[in-house]
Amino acid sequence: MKVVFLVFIFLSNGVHAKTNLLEDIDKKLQPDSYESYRKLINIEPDGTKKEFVLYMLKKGKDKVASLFMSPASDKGRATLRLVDNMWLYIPGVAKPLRISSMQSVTGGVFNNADIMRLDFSEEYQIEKQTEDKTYYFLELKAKNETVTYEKLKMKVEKSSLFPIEIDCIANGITLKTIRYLDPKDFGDFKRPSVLETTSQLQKGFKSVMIFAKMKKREFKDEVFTMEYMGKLGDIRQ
């Protein structure tokens, strides 16, 4: 009896820091409720370039929203993702559009879940997990069918808790890498200030976000609804 209590408490221990590592993994990544701005780069394999700068807000696990600032011509949208919806918002349009996670409201590389994405221990649960002296190597699985890829794998540096790659994969295709790049001080916290994706699916072409101005600021849940995406902008500091 008191060996099996023992097996018990050590495969919870196993359990509890697997889920931790994914958490801890999160919380170096983003406050619980911030406020940045982002450029998205998409590059053509000519070499032709399209750039967008979008506000963003997050709040919890589960609140994402964002005000398109540049191009003019698409200035004014705002797209707004609670849980697995998504909408985005058009001026003089009635309503906000539903709008899907393998979509992209920028026409790049980054769809919808990658731009609006949420708290990785928010959709995914560590399935494997193996290491060697400087990276964690992890093997995630959506924790339901909803979620955009079915598995990611993931390489974390163990020193920052920064992930370095991923690979994200949906029907065991490998869909597109993720790469984390160029860690900054934001002064609250640090995290990689640039993601570089390439996709086997869009030889030739890729697409970069940047982080910029990223930092902690609460917001009331009203700001996260369909009623509020024309107003974002009356919010910017």
Second form
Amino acid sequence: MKVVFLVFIFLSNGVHAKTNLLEDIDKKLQPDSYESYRKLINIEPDGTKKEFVLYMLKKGKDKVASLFMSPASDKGRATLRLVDNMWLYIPGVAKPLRISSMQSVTGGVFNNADIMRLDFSEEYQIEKQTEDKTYYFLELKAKNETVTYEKLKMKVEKSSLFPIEIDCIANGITLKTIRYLDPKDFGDFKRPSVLETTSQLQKGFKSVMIFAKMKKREFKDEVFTMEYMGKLGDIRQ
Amino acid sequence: MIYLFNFALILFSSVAYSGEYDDLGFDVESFEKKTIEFKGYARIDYTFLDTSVRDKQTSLNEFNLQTDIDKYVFDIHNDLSIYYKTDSITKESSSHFVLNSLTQTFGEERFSLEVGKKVERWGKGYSYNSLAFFERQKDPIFPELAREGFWMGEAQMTKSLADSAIKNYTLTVLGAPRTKDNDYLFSEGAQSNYGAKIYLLIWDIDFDLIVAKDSYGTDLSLNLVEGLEVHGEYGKLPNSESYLLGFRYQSIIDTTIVGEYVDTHQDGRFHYLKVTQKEPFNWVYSNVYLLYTKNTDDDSYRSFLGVNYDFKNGLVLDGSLLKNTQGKGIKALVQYFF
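Output the structure of the form predicted together with its partner chain; the preceding block shows the form predicted on its own.
Once more the chain from above appears, this time first in line as the rest of the complex follows.
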């Protein structure tokens, strides 16, 4: 009886670890509700760079908004993501336009889904999980067809639960590889502060995202609405 | 021993990772919110048109300055432009000053009150808006030029809902006095116009319903599948009505196609098509585009085949070949943002 009980405990722990591992990784990467500044740097094969600075907000698993601070030609633009819906607001020109996840408002290797990424556990489930002494090796499958990449191959550091490297796969082809670098203490939170993305489709191009001033902050749900996009600057403190 | 090895490996990898992008820097303090913030642009827009009668050269040059003041109860946005125009046919040049907008906003995330001169964007169309009840009608080719608003007062209430088909809604109520430049938006004898708009995000569809003093209308926009958006709008004004049907397709290789059919009943019916290829041949920050509009009632048309490039220092260049019912020519646009 004792053996049966131990086997039950062992199995239930195994299932628990597998189903909750993605949520644990999400929790390690960001608080439930936070603000941050991010610098996106597109690096061309000859080394020339173009930089964007965004003020970003996230609440829960599926609400993300951003406001462009730089360059001057993009200042005041805002993006919003609510689950699968994405909008782009261009001040003075038009009302918010619906945009797609595979396109990029910044150019370069990062697409809109990379910049306004939802929690991994919101979009993916673990299809296969292996491990060695240092890392988990996860194969993730998209929960539905609207998710940008149908599969992710993720290498996760066991001790920190930080992703180390992610291959993004669509139509059986690895489109890009994201590396999580330079863990940094943001005061009440620690996570990798640099994401480097290389694309197999754009050889020699690289995009880097640097996180700064990431801190927990509560927002009303109404901040993440289409009509509020033009007023996002008011939320900055 | 194994644990020690693992610890050393992790420590080494951390050291190897850190510093790799240190030289890129991020002076985040320089992006702190300031009491007064400025932005704007200078723009030179030159057109040469070779017609069957004679050549025509026009230029429209603009300096724009936008100011935001946010302190205590003051939340003021100001947008003004100074224009200088030349025309080789009339041999005339002129300059004028336009206050595009000047608003004071009170309130917070769920409720706001805005008073002043404001640009109100209603409708989902790119080339035309049947719901332009409180705004200037835009040029389908250059929608960004319709920057000047009207004087009005507006109250807005927004609410998000959990576990509901309606994810959020916004109720907007506004009123505008009759002035000499918005006369055409008013019914005869009316000294003011007022209206209400309800916006719903329902089942992933953007939906608006508008009722104004002498007009009404509706619009919607939704993604049929990933990358394919469809939209439509209908508006009834005191002396006219119009509708628009359109789509926007975005491919995985960053090709964007926008197509619209507009029936204004008053000014005729026209087609609008814009095809844009972003960053062709990995030429980053560039776009190649084809733009075509045709009025099917009188067969007049305008077309542009152009390329633009967004430099890293705020400079944007746009050059195009143009062909329309009158003739053919070139168009050049230089814009510097600060």
